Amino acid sequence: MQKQTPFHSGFIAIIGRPNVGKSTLLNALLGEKIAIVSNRPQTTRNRILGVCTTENNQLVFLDTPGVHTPRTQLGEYMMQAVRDSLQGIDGLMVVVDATQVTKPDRDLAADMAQHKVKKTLVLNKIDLVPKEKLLALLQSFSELGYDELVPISALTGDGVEELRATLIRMLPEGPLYFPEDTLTDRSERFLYAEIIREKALRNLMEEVPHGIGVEILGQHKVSDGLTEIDATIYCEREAHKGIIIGKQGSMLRRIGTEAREDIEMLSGTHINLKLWVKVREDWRNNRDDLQTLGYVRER
């Protein structure tokens, strides 16, 4: 009788400073887009779970907000999401932007190296770094105690397959935690709200994005091939409302068009997306508002 290959599985937290490319990496590892991406710091606000299942393995990734010093209740929530994601994990992946390694990056890498789990340090964005500089960077992190140092470019895909293979080798024997066709534990509403926020982040000015939140007010099937979604974009100042709407509604239409296209790709159906813009002053420090927008769980 042929011996059955044991199944390996585990939870792997993805940790890093803002803008190092954690969400781009998660999407690359999964081969599907579930985490929004922009060049704004602190784009990721929630812990996002992504599942990659092969014949004999299941990698469960926990993408986390960028590690930073919080200045609002929303920031406190984000950092709590990071701390929660470090509990009960089987592996840890610390991501560093190879194009600009700062002291906070090195401090974080040193701190995370103390965790008693299998650890991989990932140098991302190597497509933008000369080879000699990359070799020196790898050497500079070599004594921290990581099990593996892996250079990649999440954007181009260079090194991603090698990284996935490295992570699989680290997995302990374990069960199938999620059904084989599971990609994420997040609801459609969460994913749709995140897509809308991504398009706002990509199109708006520097001072607006951090104060933006999105709530899906309703979602219903109009016909077999059409779903209607109503959503509100919240901002903190009246002046920001005008910027989000734009001249004669041009900016809001652009955000809506780009979001609708991505939601249609994700849902596999035509979408009628209706967007409104409302002001909620200082919502990032209001627990009720944070609860409404899905950033604070019920106690």
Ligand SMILES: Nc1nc2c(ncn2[C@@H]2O[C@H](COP(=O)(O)OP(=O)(O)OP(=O)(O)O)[C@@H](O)[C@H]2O)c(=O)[nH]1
Second form
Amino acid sequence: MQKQTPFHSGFIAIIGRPNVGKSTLLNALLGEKIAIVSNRPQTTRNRILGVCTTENNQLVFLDTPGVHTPRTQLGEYMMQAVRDSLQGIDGLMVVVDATQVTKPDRDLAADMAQHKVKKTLVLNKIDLVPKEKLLALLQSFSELGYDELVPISALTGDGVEELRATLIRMLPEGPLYFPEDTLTDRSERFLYAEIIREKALRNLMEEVPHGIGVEILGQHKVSDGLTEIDATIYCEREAHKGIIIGKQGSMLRRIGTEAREDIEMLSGTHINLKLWVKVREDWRNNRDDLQTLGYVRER
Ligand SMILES: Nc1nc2c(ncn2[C@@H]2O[C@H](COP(=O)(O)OP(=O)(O)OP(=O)(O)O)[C@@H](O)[C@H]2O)c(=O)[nH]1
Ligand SMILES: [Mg+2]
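Given the form predicted on its own above, produce the structure of the same protein in the form predicted together with this ligand.
Below: every chain and molecule of the assembly, starting with the one above.
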């Protein structure tokens, strides 16, 4: 790809309350799925960087955990990841769920409006909102001082290209921060663990998902075209372990099959995925466990 001058680039943080669709939006902007998505709040636990490069510009997105009041050390780590993501950025995208704008959404949007960078307020999930309601909502955010208000559906893609054009207009002149073929700064190992966690989140009910952590123990090439991956799913209680394994192992098999299919697509090779389940009581408040599972502050 021929790099054009002047070249524009910048870091843009994606901020919002849990479940508003930040990770779905990151994936839509990249045209690739790198961040896991579920209908449960607090799905994303780390800052996830995604890069989109053209001959004229490079957009570097930072997906972040949903802003909430932390109740565990993991929650505190997550909120630190949000604060860290706000450092050194060139732009800010604040996402709200247009189907249910709450006071905490408005408070967060008002708080973020204080940042002295280019700011876009993104009203997501417009596929579920009647036009009249949307106009009133847009109006209700117009006084906060955002440079742009953009309605989108990250799920259907409606408005996503308009949003991209808006963000590109806001980029300052800048260097190529990452090689042009970079998609994310996250390792395969991280992405695989996240895929397994996503399948667990999607299949498990009630309080079990929040206490789940995944560690990739190892991966080795068995032959050309076949890799074996060993991973442990941690949970917080013996009763949860039973639920994750399921009747005669049926739940664990389902999580394993769904995860294997996604990992095979990502890696382009056949995968033999071996999953174990272990109980680690209160791991979300244990510093060593948090470290083992990759919840370690960067830099
Ligand atoms: N109908 C509809 N659903 C959406 C849209 N965008 C996201 N969703 C759904 O909203 C849910 C949450 O999406 P995520 O992308 O995981 O939300 P998030 O903001 O990253 O959530 P956290 O990581 O928990 O903070 C999922 O069930 C998505 O499929 C949209 O534009 N329309
Ligand atoms: Mg997310």
